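One chain comes next, on its own, written out as structure tokens in the form predicted alone.
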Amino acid sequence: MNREVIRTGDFVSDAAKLILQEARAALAERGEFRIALSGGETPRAIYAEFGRLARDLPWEKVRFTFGDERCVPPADEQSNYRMARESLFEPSAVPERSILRMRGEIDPQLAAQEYEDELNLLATQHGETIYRHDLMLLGMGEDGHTASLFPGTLALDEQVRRVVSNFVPKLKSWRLTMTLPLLDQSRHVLFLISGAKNRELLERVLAGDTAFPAAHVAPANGQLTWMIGASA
């Protein structure tokens, strides 16, 4: 694994440019760009800027997936899909066939199995044993969680399943999430960390403190990049 830490004073622009760079490289090398989106508010402006910069991108050759999702309908204000739709999919006229969303509105166990099955099918169709993302976008919460892998939850220790439903006691709710076996197959994992993030937490994660789930992400055959806003 190669790791790079980028501290930038132009967080949104630099993140969008890096995503576009990865998209063009994947399209040139493999004729397809597979990107997993993260949720929360940090990526919203980045997605909008990426869409603005990528107006000439062949969206029909891009496959959007989601690293995690809240167990809510797609129109709910908490939905990661809704945020991506509003900031990127609709403004850029991304075709529906390019988007594989997690169905947060159905039974969590069923939704997780369905998503895993769909990714496995796509991998099989390409002669692969596991679906490998070109770019995996991740964030980090104030407790060090990433995707919906929260401290002390069962999903963090999953070694076989690639997508699971994960009950988060402190939120008293279920989440859908990709697991480490899938995250770590990515060609490139990009953490997007805003300038408002707790500096002490960030430094502990960067130092490899495994008390925090974000520190567990380690793409064995890929690149790991932390892009950090200037004040973090």
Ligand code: 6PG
Contents of the next structure:
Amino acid sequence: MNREVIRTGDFVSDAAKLILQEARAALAERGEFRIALSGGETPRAIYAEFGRLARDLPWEKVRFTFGDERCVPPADEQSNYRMARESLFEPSAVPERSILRMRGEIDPQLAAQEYEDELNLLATQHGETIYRHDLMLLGMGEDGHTASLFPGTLALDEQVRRVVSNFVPKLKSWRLTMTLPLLDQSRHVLFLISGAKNRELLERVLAGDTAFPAAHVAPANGQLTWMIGASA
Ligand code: 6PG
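Mind giving me the form predicted in complex with ligand 6PG, seeing as the form predicted alone was just shown?
Time for the whole complex; same chain goes first.
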């Protein structure tokens, strides 16, 4: 694993440019670009900027997946899909067939199994044993969670399943999430950390403190990049 930490005063612009750079490289090398989107609020402006920069991208050759999703309908304001639809899919006219949405509106266990089956089928169709993302976007919560791998929750320890449902006691709610085996299969993992994030937490995670789930992400045969916005 190769790790890079980038600190930037142009966080949104630099993040969008890096995503576009990865897209062009993947399309040139393999004729497709497999990107997993992270949720929350940090990525919203980045997705919008990426869409503005990527006007000429062949969206039909891009496959958008989601690292995690809240167990809510797609129109719910909590939905990560809705955030991506508003900031990127609609403004850039991304075709529905390029988007693999986690169905947060159905039973969590069924939704997780359905998503895992879809990814496994795509992997098999490409002669892969496990689906390999070109770019996995991740964020980090104030408790060090990433995707929906929260401290002390079962999904964090999952080493076999690729996508699971995960009950989060502190939120009193279910989530859908990719697991570490799938995250770590990525060619490139890009953490997007805004300047508003807790600096002490960030330094502890960068130092490898595995009390925090974000510190567990380690793409053995890939690149790990932390892009950090200048402190607010
Ligand atoms: C989610 C995200 C989650 C997010 C962090 C950081 O569904 O909430 O996938 O892992 O990346 O909570 O969120 P912010 O970037 O909005 O602080």
